[in-house]
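Read the single chain below, which is given as structure tokens and is the form predicted alone.
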Amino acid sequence: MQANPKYTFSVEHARSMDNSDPVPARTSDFHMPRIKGKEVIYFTGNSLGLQPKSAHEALKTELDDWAQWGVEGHFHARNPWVNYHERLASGLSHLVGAKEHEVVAMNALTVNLHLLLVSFYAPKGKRTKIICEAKAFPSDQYALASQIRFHGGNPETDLIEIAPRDGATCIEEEDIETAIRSHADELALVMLGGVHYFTGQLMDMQRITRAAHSVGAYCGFDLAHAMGNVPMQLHDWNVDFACWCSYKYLNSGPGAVAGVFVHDTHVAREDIQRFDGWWGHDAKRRFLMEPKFESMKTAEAWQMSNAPVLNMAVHASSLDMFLEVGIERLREKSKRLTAYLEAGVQQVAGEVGFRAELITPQNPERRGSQLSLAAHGFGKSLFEALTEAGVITDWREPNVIRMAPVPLYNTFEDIASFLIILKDCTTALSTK
């Protein structure tokens, strides 16, 4: 592949950056799959990461103290599962920029948003609405419907959607900031996805929660494509609420313990509507069973039920992988590694002769470890011949196939290996 004024894409050189690179990839200490015998180029990290070695060892250390100990294992296991959840916090609030007594983990992550809802709307008078991004996803677009009609709101006139201007794939901040002003006295809630699904754009949190602040509406986040993604400062930035799981950059497995973040100026508030549960109560009295519910006065508050202390094991030792390399860090490889497979995939565009129109923003802080391509002319077709030639990519209706290059475990050399692939897989299915 001939080497466009910026880059070079032969497979030898991508090695050699991978060799010169500040933040080498720590693909050893993953499990990457195998299909037909042959290693994959995975680069689906943004549905689900790879499985990190440690997380057999951290497992197995859970499981022998439950073999050992028994109910015990509580309070003597090596880790005691009584209070599991607090050596997660040291790494949520390091990839969130919180307080560690503002980040729990806890649930899984619409359950979470609905908890947090619970808190956080509570439409009264004039004030029944929320806004969130069109095309969401899914999951929180039927959470915020079904939380608005059990209030007694009607979801077609409550939840209002920011969409793209026509035209365009991505949604200006300033559309939404036009919106808040304009519902300003009827806003409950503004609530988006902090990176979007679909396009991988990374939204302005912090613009976003002061314009809502502005207005008197709390601010909260879905931070699914958001964690282990890119650096956030949520306690700064002054965001009343977020959640998130940890199945997909975080590699913490399937459907692994999710978590939130609630601001230091709610976990206190004793006028705030939550549901309790016994592992929000106070912590120094909760085995002595009393009726009255005692709050933590942490995020832990919203904590209901006692830590799942296998799912979390899973969890702690890829938190831990974070803490040792540094978001910030992180996210500087993830901008070099995604501005390569932008260069390449537009390249082998050229050199073949079809359309890709890449709908994730092309500036680089507006986006996070993520290109979403729309290659005209190919649809599914092209997403299957990549997982036949053993690339792990994402299709998603109508005719996007979206690419994690996750810093993580991603090399460039893995992008000049795809860029081969895609010009084999376009070529052939030009000619057809």
Ligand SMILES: Cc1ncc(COP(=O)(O)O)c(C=O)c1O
Given for the second form:
Amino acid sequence: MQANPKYTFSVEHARSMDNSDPVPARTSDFHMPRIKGKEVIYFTGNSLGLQPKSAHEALKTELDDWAQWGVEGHFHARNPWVNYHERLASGLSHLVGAKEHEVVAMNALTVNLHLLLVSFYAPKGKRTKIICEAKAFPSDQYALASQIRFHGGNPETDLIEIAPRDGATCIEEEDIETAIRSHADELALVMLGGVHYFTGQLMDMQRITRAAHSVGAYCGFDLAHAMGNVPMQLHDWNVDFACWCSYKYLNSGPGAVAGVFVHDTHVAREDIQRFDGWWGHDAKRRFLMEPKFESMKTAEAWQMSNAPVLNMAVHASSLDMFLEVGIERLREKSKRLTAYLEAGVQQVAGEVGFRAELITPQNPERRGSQLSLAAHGFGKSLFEALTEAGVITDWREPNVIRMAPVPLYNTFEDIASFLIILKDCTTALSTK
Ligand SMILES: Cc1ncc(COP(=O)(O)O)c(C=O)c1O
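To test you: the structure above is the form predicted alone. What is the structure of the form predicted in complex with this ligand?
Zooming out: every chain and molecule, the one shown earlier first.
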């Protein structure tokens, strides 16, 4: 592969970049999937993160303690199960920029979104509308629309979707602000993805929160694609609430326990609705089995059920890795990897002669580690050829291949090797 003015894409050079990088990948701490006996190039950590090798031991610890203690493990396990979720607070608060009492791991993402909407979507009088992004992840759209219907509203009029400008692929924050201002006294909530699942656009969450608050609306974010990808400061940004999953960048396993953030200013409020369960009851009195609910004065008040310990064990060991490396450093590395991949894809496109439209923002500050590529002239056949050649990306209808070089385990060498395969595949498809 030819050198471009700024980057060199040979595998040897990429390897030397890996060796001298101040934030080395920890690839050997993960299981790299193998297809047809060969390790793949894995660019789908934005969909399902790889298994940390520590997951096995973490799970075994809890299985062994369960075998040894039975129910007594709640108090006598090495990590007592009764307050197991507390182990996760330091990692989660580090990642979202929160105080420990503002976060809690529980349930699954869409479930948590509904539970938070119970608290933060309370349409009243004229204030019935929700602003979200057009083409939000479908589960979010379903959740928002069904909450509106649940309150007797009409999603056709109460759900306002902000789309990219004509010809653009990403949404301008300015357009969100304009919509917020023009619906000022009708707006109950602004609810967006922190990083857009399709385009990879990173929203300016602070700016959007400020705009929502200026008209008296709440502001919340779905952080499925932001968590473990970009650093955040949800507390300082005054975000009201957020929810996320942990099976993507957080590498906690398929369907892993999710989490929520509730801002300090709301955690002890008596005047908002919440669905209660015994794990949200004052922990000191939980086992007194009293009939009257006394909530925790932390985000834990939103917990309903006792902790899914087996899964949380994997989550905890995975979060430890983020605490060891630090999300800020990972972000710096992620910018370097993503820029290298971006430049390499453009170089291959130039050499082979196809249009590689990256619908992800070019500005590194407006994206995380994902690049969404529309490879004009190839469509799904390119995705299939890459998979066949051992590169795991993902395909999103109608025409996008998403790739996420994840700094914990992807390397410059992965990218350089991928570019050779990309060139081979596009050359072969062009001559068909
Ligand atoms: C942005 C976003 N929101 C919501 C979901 C739904 O997640 P879950 O099935 O864990 O509720 C996903 C899943 O990938 C997602 O990417």
